[in-house]
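Given next, in structure tokens, is a single chain: the form predicted on its own.
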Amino acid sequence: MNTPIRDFVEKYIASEAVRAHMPGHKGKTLLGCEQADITEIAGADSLYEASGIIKESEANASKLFECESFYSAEGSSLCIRAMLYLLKRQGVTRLIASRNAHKSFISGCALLDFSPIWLKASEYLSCGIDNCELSKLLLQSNEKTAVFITTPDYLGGCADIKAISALCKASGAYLCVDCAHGAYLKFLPESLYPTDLGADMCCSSAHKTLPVLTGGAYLHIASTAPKAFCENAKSALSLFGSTSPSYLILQSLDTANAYIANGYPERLSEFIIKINIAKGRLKDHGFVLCGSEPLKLTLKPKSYGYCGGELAKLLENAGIFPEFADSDYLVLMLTPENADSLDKIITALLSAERRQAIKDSAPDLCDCPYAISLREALFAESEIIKASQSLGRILAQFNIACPPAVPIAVCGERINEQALKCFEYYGIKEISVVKE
């Protein structure tokens, strides 16, 4: 498959063309990829009026992942905002959402004055959905509605996709999943990719699971979802989106084209027996893993003795960096690139020595009730003040324990008992309420 950003600037880089125009580094070397970041100069395309190499490039990212295809350099945070533009636009009023949604998903819907319905969940990292909860849902209003899941989760559980979207379908709904951890699902043996699976849309970190630069990502639409979706779709991404994206990371997703094309399938298949193997390990050791997400390894240690930060420290001993380690968690992000650190990983959790369970565990996710809108806290007047004494006020900002970005309360919301136990167990210790 031919790489038509990346060639353009390969092209230009050897013709030692006189940069009179951005970025001010002009090619001269201080990081040592100055000289292929570029900007929209005649013949490099535009990102959001792409007519030409930019163009091609998803046109080829559209035949790999077999619907189309757009780019995103800000990830899938512009993708997540992207979306609830074009489903705003197509009459959308109601929308219900897992509550597991990462930041920019609350940023967009404030900005966009949505008020989402939310979903139970038991951990606020959890993308657990009951599905008769949402059939009730669906069934409440005759509003125009969509539906937001967020799956894979951070710690790797998957939602039923195929279930959830039938549901949608028999209600008129339409389905977008933030699939920012799953870019790779499109390529197993079966595909689990989300618009493979009846989802009207999705987005996808390339950065996460493909080797492709920090902020490389995707907006998916279905082959079957509403025309104006795609048609709206670079108008959608540039009205949050900046207007110099990163040649850099353009250059980087397109190069992933000729990658995914050239046997990445197989190698993620080759590559994914492995880790089941090394899983079984950990299990046989006496180790807890959940998840069901093939590249994501999550252990739950503290029936082994330890918290998650204790053996993401005894990694970092071993020069190993997982990806989210918390007091009941350590998760770790894989991908074929690490065929040759994989039995790195393995021994060096395998060297833990097993000490007593820990039995305290997490509390249930608060609940909370809207006060006033999200849109509305939001944009209030607010005030820092301490978590343990918050009760009653309403959430103005996000609280999140980074870096999964996920808020454990949503702005709007009156904070309860159940949101204080909360804050205390993940170490919150102030939050931002609405000034009274």
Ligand SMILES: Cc1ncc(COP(=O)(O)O)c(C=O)c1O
Given for the second form:
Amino acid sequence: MNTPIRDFVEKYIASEAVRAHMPGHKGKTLLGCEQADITEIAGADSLYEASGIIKESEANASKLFECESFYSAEGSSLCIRAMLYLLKRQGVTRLIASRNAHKSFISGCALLDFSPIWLKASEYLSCGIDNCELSKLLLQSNEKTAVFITTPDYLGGCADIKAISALCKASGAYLCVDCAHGAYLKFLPESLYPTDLGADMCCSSAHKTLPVLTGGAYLHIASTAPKAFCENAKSALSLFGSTSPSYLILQSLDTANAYIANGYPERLSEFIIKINIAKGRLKDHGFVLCGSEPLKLTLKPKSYGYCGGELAKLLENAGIFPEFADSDYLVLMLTPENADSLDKIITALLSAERRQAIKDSAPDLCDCPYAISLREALFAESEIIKASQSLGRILAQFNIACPPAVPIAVCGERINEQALKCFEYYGIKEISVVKE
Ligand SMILES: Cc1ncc(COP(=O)(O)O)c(C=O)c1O
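Same protein, different state: after the form predicted on its own, show the form predicted together with the ligand.
Complete assembly follows, chain above in first position.
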């Protein structure tokens, strides 16, 4: 597969042209990557009005993902806001969402005046969805509705997109998926990619699971989705995006197309076999694992006598840095590029001596009711108070997140007793509330 953006930049570097254009480094090297960091010069195309090399490269991605592909140089965060805007343009007034939404979803909702109806969940980070509850909610209203789910979740859980999509289709609702953690799912022997399982649109952060620079992501639109989604995708992305998208990231997305086309599915399958063997060794040793996502290795270490943070420290001391750890979980995100370090990781984990199980667990979700809309709360006068004294107040900050960026409560919600327990558990000391 060709790499038109990278080829263009390589030629430009070789031409030793005088750079009387941005960026200010003029290709002179301080960091090492400046030569390839260009802007929209003649021939370089323009991300949001693509008609040349970027369009060609996006068409390559479309071939690989078998759906319309639009690049983002500002992560899935940008694509999530763009999807919300596309839903709004399409007349959607009612949004049903899974509780493990990322904070970019919350800020997008507040800006575009959606107040999502949350699906009940067992844990903040989990994408577990009760299809009966969703089905009831879908049937409850004649409003134009969209369902927005976040799967895979941070812990490696995967929602049943096929079943959810069938429910959405039966009631005429759109289905959007935040698949930030799952770009690679398209390339499994049997695709688990949202647009193949019935979603209308999804985003995925190429940088999270493919060899792409941080910030590289895709907005993907299924061929069965309304035409307006594709027609307005670029303007939706440009509405929230920078006018200076990074050409380093665009080259990286471009190069990833050739990487994927050149034997990636086979390399992925081989690596997944290795991870599965490693997961088996950990289980045999007494660790409890969770999640079904193939490239995540998630431990629930309390039954083995450790908090996630303690195991993370143990790994760090061995020169291994995990993706995420909190009291209850340790999450490692692995890709075929880890093939040579997998043994080191497993050896380090197996070196942890088993201890007495830790009994405490995270409090239940707080499920605070809305008092005002997200948008009203975001623009309301606010004050910062101690989280422990916030009972009954309306949250003003757009999101109180437990790491990693999943909302404990969102703006506009009235803080209840359970929220106070959650703030304490996740170490939230101060919050911003609407002034009374
Ligand atoms: C579930 C989820 N969605 C969206 C995002 C935002 O993605 P990006 O960092 O590519 O903007 C993240 C980031 O961690 C995430 O975990």
